[in-house]
Structure formats: C-alpha cells, structure tokens
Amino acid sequence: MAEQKKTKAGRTKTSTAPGRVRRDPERTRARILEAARVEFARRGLGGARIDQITARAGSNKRMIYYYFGNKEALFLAALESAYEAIRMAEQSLRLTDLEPAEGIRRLVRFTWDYYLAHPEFITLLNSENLHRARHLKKSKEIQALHSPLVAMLDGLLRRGQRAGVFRRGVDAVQLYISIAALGYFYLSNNHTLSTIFGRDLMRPQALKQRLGHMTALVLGFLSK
C-alpha cells in the first residue's frame, strides 16, 4: 500500500480569503472516508467510481491519493471505519447485570438491530469477503477488531449454566457466530429471498416474526 502523507498534528483553523476554500485536512479526510463508505457498500470494490466517491465528497481527486493512496487502501479504511462504528456500538452494551435468559434476548436483538440499522456494514463485509479478506489481512488494526460480545456472551452462557438454567459444554464462539448468522443473513439475502418467497421480508411484521424466531431458536437451544 503506498506510503500514507500525514497532516499536522492538533491543527487550528483560521480565516481564509473569500471565495476560497478553507482547509480542513481532518474534515476533508473524514467526508471522503464517508463518501467511500456509501460507494462501496452499495456497488462493491469493482463497481465503486472514484469519481463518484470524489463527487459525493464534494472535494478533488487528488485528494482520495493524498490521504489514502490508492482505491483499495481507501476500501481498507471504510471497512475499517465500519468495523470501528459497530465495536463502539458493542461497547455500550450492558449484560452483566441482567439474568441470563434476557441477556441473550438483549443481545440477539442488539445484532439484529444493528444490522437492520447498518446494511452498508453487511455489503462491505460481502465484498471483503469476495476478495477473501485479503485487506483485512493487511489491516494494522485487527486487535481493535475484535468483538466484546464475544466475552459478554461467553458469560451469559457461565451464569446460565450456574443458574442452572442453560445447556452445558456451549462454545460462545460458535454461538456468537450463529447469532450473527441468523440476523446477517436474512437482511444481506433479503433481495432474493423476497423475490423467491414472492414476499417482502423487510415488511414491519415480518422483521418482527424474524427477531421473535431468533430469540425463540437460540434460547430454544440453550434452556435445559
């Protein structure tokens, strides 16, 4: 990936002549990393323009170069930037103080809200996928990646068992990933499960059907 220029730290503005633009290296940055976000979650890596993302921008080409040095270095930030939206989202999450059962039910609606909130994160994960993840590999970040519903599932799942209240031998990993699944799926499909169905999943009722057969198969599985 080319080598990324880097603005002064903690710079202040200051006046700028008329019918002239005021630089805002930060402000500049952060809309172009918007714009790219909107484009590549709706037409994908190949399908996204730079030219489209520099219009939405509101800003100059050069300047997608300057900051980020090339299209797939801009992909990495988006999706970076996506993934950092949805880990602070994950971080005002409280379980601790709830019982287990209903720990579940907040979390399973907290994924399924956030993806029904957020279907930009779903189409940039597809095609992150697409490319087998090959710019999340080079991401310097992927700590920073991790999930702490992770831990916060894993222990839902040890009060429950202590309760008395859960199956036993439990992988939270795995749960998590079913979790998940079941909410990602049905959106990031939902175009053609709908046109086969020949129905709208995405319709007020059947969104809600959808969460209450979520919560109803996970806590299903794990209630003794």
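Please supply the coordinates for the form predicted on its own, as a counterpart to the form predicted in complex with a further copy of the same chain shown previously.
What follows is just the one chain, with no partners and no other molecules.
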C-alpha cells in the first residue's frame, strides 16, 4: 500500500511500498507495441496471438485491450509505430545540409541499411499489403508522417536542379518509391532470387554490390 510522507516544503509525497512497482503507462504501451511488431511480422495478423504478444511484452490482455481496444487496432498501431520509426530516422539524416548528390547517396544507403537491420519492417508491410492496406486506410496519422519526407526529398531535388546536377521534372514521391523498391524487392525475395540465379544474394559481398548498383542507378537517372 502506498505511504504518504510530508516533505520539508510541506508537500505530500507518495512512496511505493516494498514489493510494489509503480506503473509506467508509456513504457507499458511501448513494450506491447514492440512485442506486437515482432509477432505480427513473424506470423501476420491472422497467425499472431494476443497471448503470445502479452507474454513477450511481460504484460496481460487487460492492458492490451485498455490501450488499443482489439487485435486489429493493435495491428494498426504496430504499423504506425513502424512507419514512425523509419521516418524519424530519416529526419536525422539532415539531407537539407548536404550537397544534392551526397544527399541522394546517403538516402539510398540509409534505406538499404534500415531494411537490413529491420527485416520485420518488410514483413509487416507484406502482411498489410495482403489486406490491401485495410488498416492503414483507417489511420489518421500515416499521411502526415510521410509529408516531411516528401518535402525533404523535393527540396533536395530542387537544389540539385538549380545547381545544374539533376534533371528537371522528377517527382519526389516516385523517386522515393523507386529507391525503396530497389532494396525492398531484393530483400523480400532473396530466397527465390538466390535459388533462381544460383547465388547467395545475402553474402556480404553481394549486399555491397547491390548497394553500389542501386546508388549508381538512382544517381544515373537523376544526372542531367
């Protein structure tokens, strides 16, 4: 039971009795989201179980329903948090401070490295595409999350055009989709592609070659 004590300033201070852990709502919610991302990425929406998510999060069903409402709402929250994580990481690239060509080079490398470090992001997106983005269409945040990325890339393209190093008429959204697709398809299909072409496409040397190829392809397209 919590115990109240008077401080020197006369304010009441509540102390937690031994053996009682004070709840941290934000930390609990974050743990549930992290566990949900892992389970949904591994098993999809249909295969993931609330019991598995609560066990991984060290929480209970009551907390999941309290914070998220139901399994589908939790899936949407996991998708939103996954997108938020990559968008926040992209902002840290500070592309507006770089020369245009270097900014593009850094964005291509970042996207590639992020996919390699976060394979669950790819599998989460695969799962939602199977549902035809049914959950993302309900999101009130997803488009706003992507607006800064589009603005940042559009500004980079415009600076490159003014400097005479990039061609005109390039749509920032189309360019980003192409950059994402070059890495996404390679990694999401690496098992079939490796089998078809008789190569281990996940070898370090193969990954290095792929990054070089993607970078040259994008910069070659943008060059005036």
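Positions refer to the first chain, counted from 1. Everything quoted here is computed from the prediction, not taken from an experiment.
Looking at 185, 29, 201, 117, the entry at the hinge of the rigid-part motion between these two forms is 117, while the rest lie more than 12 positions from any hinge.
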